[in-house]
Each structure stands twice: as structure tokens, then as C-alpha cells.
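Next up: just one chain, as C-alpha cells, the form predicted on its own.
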Amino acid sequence: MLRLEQIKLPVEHEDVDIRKAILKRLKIPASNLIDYRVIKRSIDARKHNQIRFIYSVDVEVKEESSLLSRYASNHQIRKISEWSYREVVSASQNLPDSNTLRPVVVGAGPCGYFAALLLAQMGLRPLLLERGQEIKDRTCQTFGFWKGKCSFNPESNVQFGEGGAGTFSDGKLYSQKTDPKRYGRKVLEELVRSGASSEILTLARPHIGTFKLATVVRGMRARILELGGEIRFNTRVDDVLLESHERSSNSRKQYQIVGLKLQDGTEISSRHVVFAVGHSARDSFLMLEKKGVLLQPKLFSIGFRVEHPQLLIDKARWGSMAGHPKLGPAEYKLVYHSRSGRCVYSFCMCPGGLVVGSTSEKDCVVTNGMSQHSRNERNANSALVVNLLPIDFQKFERWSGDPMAGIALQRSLEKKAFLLGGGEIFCTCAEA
């Protein structure tokens, strides 16, 4: 299999033009092309009068070795290896008899659901615990809060509940990380199997969209259950159960997790627990810290949401081709590096979307952006954030490197924003 990069075509092109471009790039007759598959499609809009689609394709050809020899110095034509993922069909041989060895996943967000799915595919029948509601009830609660018809629910909201914070978002599926082992491809394929559009397999900057995400979440739940997993909603973990052991080498105690304690007092035995609680489960972080679990502070960025007409962004990016159906709503990315060491940049840009209230705690203001799959709302929005430095956390630290200092800083700003906004208990989607 060969990978061809940087196949450039004008906006007005058909699928047959991709095939012609492959034949032209490789300089082979049509009879030598066995098959091809588009791997990535992006847009080059650096010149408004010459916008191009850029394709990467995998090609199966006859006489591959001779082509590789001919184009040995061309970095845009290279050989790639075949790959696949293996699933365990039957769980009977992999599941231990003891319930204490059954893996438990805490949190049903993207991380938790994928952890549970992979464990289920390995035949280990995981137990997934989620403090919030399943997607149908959670959607009613969240949209009711946004419309001012429901009070805030600290246990089930934009952050907590089936699907996690990602359910009510644009559903972006890309990063700037290298991925030599193609784990990202595995994620995309699993999302498609669960109901996402197959276009996410090829778009350079794929997204699912809010309403489609609900379908995908239900699809992942069904697949975990089919493979023998179990999922419990409205089930909050309040404590971890530890067992101590003496280490003969230095007489220091070593602790082994042996279970979890739920809010209602129920105890669940397990020696294998995945905590996938997201960034807003602050009570869980505090609980783990009190139990002596090592937590490492991590720098992050903070800012606010900006909103502007989508047509303005389309014209800035596409020029006279703004509104072209093949281009769709435009995105942007802004970065500014100051001499002080601060970096201001745009993050999570949502074309044709809405700014929504996303707090997970009472009397706080947190915002996020979301888009439907069509991205057809009249406004665009993005976060405009600045990186924080260690000096920013000093007034909130109990000791140097305090892992809770970041949370204290966040809470301080979120509560101030709530008061400056008038202290209203309801929230509505921003549409201005």
C-alpha cells in the first residue's frame, strides 16, 4: 500500500478527478491502479482566488516495488504497512472468577466510555459508574437549564452525565499530537461504528456535532452492553477503599485499591479501577488527595468566549467564495506570543454554533461552545485564552506545587463572573 500526500484539486472537482490525479502523480496506466482510499481532506485557503482541496490517499497498485524505487526521493510517495485491531469475541476465557478482579471505570465521558469499550472488547466485562443521568434525561435537564425552565443540577449538567462534557459541544476530533501507532484512527472508526458520519475518517478537522453526539453516545453504550459490560447512572463514587502492605525493602507501606464506596454507602470490590472523571469533578480530586493518591499539578490556560457573525469569518477566510456549499462555514486560529512569556490564542473554535453555560458547580459561570453537525447557526464563537504561569497560583497554594491551587483559582474567577453577571440562577444560550 502506498500513501500519496499533497494531491491538490480545485474546489469544483468530482471524485473521478482524484483518480485522475493519482494516475498523473504516479505516471501509471489506469489498469495498474487496483484501488484507492481517501485518508485525509483539508482546505488550502491562503490565496482567496485559488482555494484548493488537499488530499492524502492510500493507493493499491500493481508493480509497487518498481514505483517505490522510481520515487525513492519523493517524500510525498511512501510505503505504509497494513494494520488492524483485534477484538475478543467471547469473554468467558478472559473474565476472572473473582469479582475483585473485574475492572471498574469511573466516569462516562469520552475517556471513560472508550476505556470501558476497550476493556469490553478484551472480554473483561467492565463495570462503568457515572454520577449523572443517561443521555435522554440529561438532555432534558441541560436544555431546560439553558432555557430557564429548570434549576441547576450539580449532579447532572453540561459537565456530568452520559457522554461527559463532549456531548454538548462541537465534537471536535483532532489534535496537534503525532500518532505513529494510529490510536486516533481506532477512535474515529469506533465512533463511526457507533453512529457518527463516515466523513470524520477523512476530514482533516473532523467534528460530529451536538445532536449527532447523543446518537453516538447511545451507540457506544449499546456496544459495551452487548460485549458483557455493565453501566450504572446516577451513581457517584465518594471514596476509594485501600489495603496497606508492608514493603520489606524500606519498611514503607504500599497501598492497593480494593474497592469503591458509593454515595449511598454501597461498596464495590475491585482491584482494577480507571478514574476518568474529567476536569470538573473537583470533589473527586479532593477525595483522592485526602486518600494520599499522588496528584500532579498541571499548567493550563483560561479566558472567555468571543462571538461574531459566521458570514464575517467566511468572507475573511474564503473571500469571494464565501458561502460555497463545498467549503462550508469557515474556521480560524489566532495566536499571539508576548515578550512576557504569555501566549494568547484561540481555542475550540465553533463555526455556526452557540455559546452555552457549562458550569458544574452552583453560583459559578463557565462557558463553552457547541455546534450542530450542520454548523448552520448565524454566529461563530471561540475561546480566547491566555496561558497561566506558576506565579498566578501562589496566592492559592497551601504548599509549593499544590495540585489544588489551579482549582482554587478557577473557582475564584468563576464565582466573580457569576456575581458580575447579576447572580442569576438560570442560564440561556447566547444568540446575540
Ligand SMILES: Cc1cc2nc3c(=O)[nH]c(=O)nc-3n(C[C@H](O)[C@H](O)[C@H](O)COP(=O)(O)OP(=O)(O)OC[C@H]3O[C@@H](n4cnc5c(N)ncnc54)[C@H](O)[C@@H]3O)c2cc1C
The other form holds:
Amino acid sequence: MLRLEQIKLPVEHEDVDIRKAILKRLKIPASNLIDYRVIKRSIDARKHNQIRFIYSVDVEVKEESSLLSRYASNHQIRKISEWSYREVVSASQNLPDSNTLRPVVVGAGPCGYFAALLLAQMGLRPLLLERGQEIKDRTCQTFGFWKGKCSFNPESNVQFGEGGAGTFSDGKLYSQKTDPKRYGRKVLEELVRSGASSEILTLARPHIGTFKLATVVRGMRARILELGGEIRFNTRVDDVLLESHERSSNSRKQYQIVGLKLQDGTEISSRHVVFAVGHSARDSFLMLEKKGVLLQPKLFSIGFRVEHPQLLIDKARWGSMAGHPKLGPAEYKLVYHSRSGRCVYSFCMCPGGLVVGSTSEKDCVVTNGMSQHSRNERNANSALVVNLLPIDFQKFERWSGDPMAGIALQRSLEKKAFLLGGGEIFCTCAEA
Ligand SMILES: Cc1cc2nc3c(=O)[nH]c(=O)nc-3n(C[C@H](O)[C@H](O)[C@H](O)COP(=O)(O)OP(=O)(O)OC[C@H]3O[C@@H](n4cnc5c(N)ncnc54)[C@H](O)[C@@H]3O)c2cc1C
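Please show me the structure of the same protein in the form predicted together with the ligand, now that we have looked at it in the form predicted on its own.
Okay, now the whole complex, with that chain kicking things off.
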């Protein structure tokens, strides 16, 4: 298999032109091209009068080794190895009979759902516990809250519930991490198997969009259940049950998790628990800290959302080609490095989307962006954020390096924003 990079085609091109470009690049007759697959498609809009689509393709050809030696010095033509993921064990090969061996996953966000899916694929029949509602009820609840028709539910909202925090989002699926083991590809393939469009496998900056995401989330749930997993919604984990062991070498105690305590007092036994509670489960972080679990603070960025007409961005990026259906709504990314060591940058830009209220706590304001798959709302939005430094947290620390200081800082800003926004507007929806 050969990987060909940087195949450039004008905006107005057909699929057959990709094939022609491959033959031209390799200088081979059509009969020598067995098959090809588009791996990535991006847009080069640096010159408005010369916008191009750029393709990376994997091709299967006859006489591959002679082509490889002919193009040995060409970095845009290289051999790639075939790969596949280790395949699923069938559900009938379930390993754990005893409940204490059955793995439990806490949280049905992307992390929890993928952990549960992989455990289920290994035949381990995971039990997944989620504090929020299943996606249909959660969607009614969240959209009802945005429209002022439902009261705020601290257990099931834009952050909490089946699908996790990104369910009502733009569904952007790219990251800047290098991925030599192709875990990202595995994630994309599983999303397609759960109902996402196969275009996410090729676009350089794929996204799913809010309502399609809900379908994908239902698809993942069905696959976990089919493989023998179990999912309980409206089930909050409030405590971890630990067993202590004396370590003979230094007489320090070691702890083993043996179970979980739920909101209603029920206890569940398990010695294998994945905590996938996301970044907003502040009560769960506090509970873990009180139990002596080591928590480490992580620096993050903070800012606000800006909105502007999508047409403005399209014209700035695509020039006279703005509005061309093949280009779709344009995106942008801005970065400014100041001499003070701070960096201000745009983040999570949502073309043709909406700014939405995203708090999971009463009397706070948090904003985020979302869009549908079509990205056809009038406005674009993005977050403008600045990186925080340890000095920003000092006022909120109980002791040096306090892992909860970042949360105290977030909360203080969220509460101020709530008051500045008039407070009582959100109060009408907040009964909890
Ligand atoms: C509006 C919005 C738009 C976003 N857009 C994007 C985007 O386009 N692309 C992108 O990559 N990221 C986006 N994000 C960020 C993304 O959603 C998160 O990075 C991601 O959801 C983190 O996944 P997670 O599984 O770790 O945690 P979460 O998604 O936060 O899931 C954690 C789950 O655990 C549950 N839980 C918490 N505590 C307990 C408990 N004690 N017991 C039981 N269950 C519990 C919660 O209810 C939740 O469902 C967006 C976020 C928001 C809010």
C-alpha cells in the first residue's frame, strides 16, 4: 500500500479527477491502479483566487516495489504498513461470573462510553452508571431549559447525561495530538459503526453536529448492550468503598477499591472501576479527594465566547468564492503570544452555530458553542481564551498546590457572570 500526499485539485472537481491525479502523480497506466482510498481531505485557502482541495490517498498498485524505488526520494509517496485492530471477543466468551470481577464504568460521556465499549468488546460485560438521563429525555430537558420551559436539573443538563458534555455540540472530532498507534482512527471507525457518516474518516476537520450525535450515542449504547453490557441512567455514584491492606515492607497502607455507593444508598461490588466523570463533576472530585485519592491540578485556559456573522468569516477566508456549496462555512484559528508569557487564542470555533448556556451548577453562567451537522445558522462563534498561570490560583488555594483551587476560581467567575447577567433570568428555571 502506498500513501500519496498533497494531491491538489481545484474546487470544481469530480471524484474521477482524484483517480486521474493518482495516475498522473505515479506516471502509471490505469490498468496498474488496483484501488485507492481517500484518507484525508483539507482545503488550502491561502490564495483566494486559487483555493484548492488537498487529498491524501492510500493506493494499491501493481509493481509496488519498482514504483517505490523510482520515487525513493519523493516524500509525498511512501509505503505504509497494513494495520487492523485486534478483533472483538464474542459476548458468549464472557469472562467474569462474579460481580466483584465485573468492571464498572462511571459516566456515559465519550470517555466512559468508549471504555465500556472496549470492555464489552473484550467480553467483560461492563456495568455503566450515569447520573443523568438517557439521551431522549436529556434532550427534552436541556432544550426545554434553554427555551425557559423547563427548570434547571443539576443531574441532567448540557454537561451531564447520556453522551456526556459534548452531546449538544459541534461534535468536532480532531485533535492536535500525534497518533502513532492510530487510536484516533479506531475512535472514528467505532463512531461510524454507531451511526456517524463515513465522511468523518476522510475530512481533515471532521464534525458530527448535535442531532446526529444523539443518534450516534444511541448506536453506541445499543452495541454495548448487545455485547452483554448493562447501563443504568439516573444513577449517581456518591462514594467509593475501599479496603485497606498493610504493606509489610514499609507498613504504609494500600487501598483497593471494592465497590461503589450510589445516591440511594445501594452498594455495588467491583474491584475494577473506571472513573470517567468528565471535567464538571465537582462533587465527585471532592468525594474522591476526601477519600484520599491523589488528585493533580492541571493548568487550563479561561475566556468568553464571541459571535459574528458567518458571512464575514466566509468572505475573509474564501474571498469571492464565499458561499460556494463545496467549501461550506469557513473556520478560523487565531493565536497571540504576549511577552508576559500569556497566550490568547481562539478555541472551539463553531461555524454556523449557536452559543449555548452550559452550566451544570445552579446560579452559575458557563457558555459553550454548538452547531448542527449543516452548520447553517447565521452566526459563527468561538471561545477567546487565555492560559492561566499558577499565580492566578493563589487566592483560591487552601494550601500550596491545592488541586481544587482551579474549581474555586472557575466557580467565582461563573457566579459573577450569573449576577452580571441579571441573575433572576436564570432563577426562573432553577428550582433545585
Ligand atoms: C456545549 C459543548 C460543546 C463542546 N464541543 C466540543 C467539540 O465540538 N469537540 C470536542 O472535542 N469537545 C467538545 N466539548 C468538550 C467535550 O464535550 C469534553 O471534552 C468531553 O465530553 C469529555 O468527555 P468525558 O467522557 O471525559 O467527560 P464528560 O463528557 O463530561 O462525561 C462525564 C459523564 O459522567 C457523568 N457523571 C459525572 N459524575 C458522575 C457520578 N458521580 N456518577 C455517575 N455519573 C457521573 C456525567 O453526567 C457525564 O455524562 C464540548 C463541550 C460542551 C459543553
